[in-house]
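Here we start with a single chain on its own, the form predicted alone, put down as structure tokens.
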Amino acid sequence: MVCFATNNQHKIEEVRALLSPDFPLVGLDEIGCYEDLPETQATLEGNSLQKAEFVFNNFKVSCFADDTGLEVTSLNGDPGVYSARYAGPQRNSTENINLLLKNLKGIANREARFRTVITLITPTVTKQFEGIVEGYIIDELRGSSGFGYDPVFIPKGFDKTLAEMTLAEKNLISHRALALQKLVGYLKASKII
């Protein structure tokens, strides 16, 4: 059993896509953690590793998790490591986009990277995996699936936001499923699944 340290049904979906079947993948809740996880570091390495190393400390069993940025380049980088928080503690989607489409009013350059870092722990190895998306940010939100700022984000070499695509198209791009593909193969590599 390996533990998703995420209580985000989104993020445990889209991993579950790309899992087998017979994968044991289990959330937060059902290890019985039911508290938010601290994210008190500087980047997404470090929020990543923290998450796990919580998990893994006080629950005892193999897990990974997660850290995503947006990452504007105009913005130099910002929302970055605060994607999340980026109009505040509330973690308002609609008020970070808003906040997002406010700051980039009449910025010409509007290139921007989603990206993932993912953190596994397990009794005898600790181990990161990345995975990047670079695209640009429109200024209308488009589509209904998708979380976060999915609605303004438009990978490169496509005319859909990602809040536009299905989950199998999405999985076949993101950030998230580019990492968790490193950590799939990993994980099957050293026989752990």
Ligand code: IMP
Given for the second form:
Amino acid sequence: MVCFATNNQHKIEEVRALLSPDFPLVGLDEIGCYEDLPETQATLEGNSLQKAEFVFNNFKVSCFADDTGLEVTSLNGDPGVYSARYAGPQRNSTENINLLLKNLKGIANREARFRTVITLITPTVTKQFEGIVEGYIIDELRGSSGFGYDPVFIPKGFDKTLAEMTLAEKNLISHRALALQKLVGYLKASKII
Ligand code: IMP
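Let's compare: the form predicted alone is above, so bring in the form predicted in complex with this ligand.
Expanding to the full complex; the earlier chain stays at the top.
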């Protein structure tokens, strides 16, 4: 059994779609963890490690945790590790997008990337996996699927936003899917699953 240390139902759905149906993946509620996981570090690597360590140390189950940031080149990598709280602690996606578009007003370079870092902790190993999707930020919101910054992010080589894609389309290219594929490859190679 491996626990995905997240309270975000969207993410659990994304991950389940990538795994075979018999993969013994459980969420935090299934191991009795109802607390907010600590994420007080200044990097994606630090936060994903902190969350995974919290679950492993307190619940003694193999687990992985992810942390993702939208890194915008002309904003010096912001909002980055603060992506969820960009417009304030209320973690509101619409407000985050509005602030992002305001800060990019008049700026020609719209280059951005989503970067995910996953930390896996088992009794024998602690390991990190990274996934990146490059793209750019558009000025208007398009599409209604997905979450977060999806309506303003167009991946490189595409003409629609992540929010205009189906979950299956997003899972072929997304930062989290790429990091997750590396994780699953590792679990299989090391015979953990
Ligand atoms: P988290 O660390 O995965 O919770 O991600 C932090 C923040 O990045 C989220 O609150 C979202 O605003 C944003 N984010 C993460 N993954 C995605 C995604 O797949 N699409 C759009 N925004 C995302």
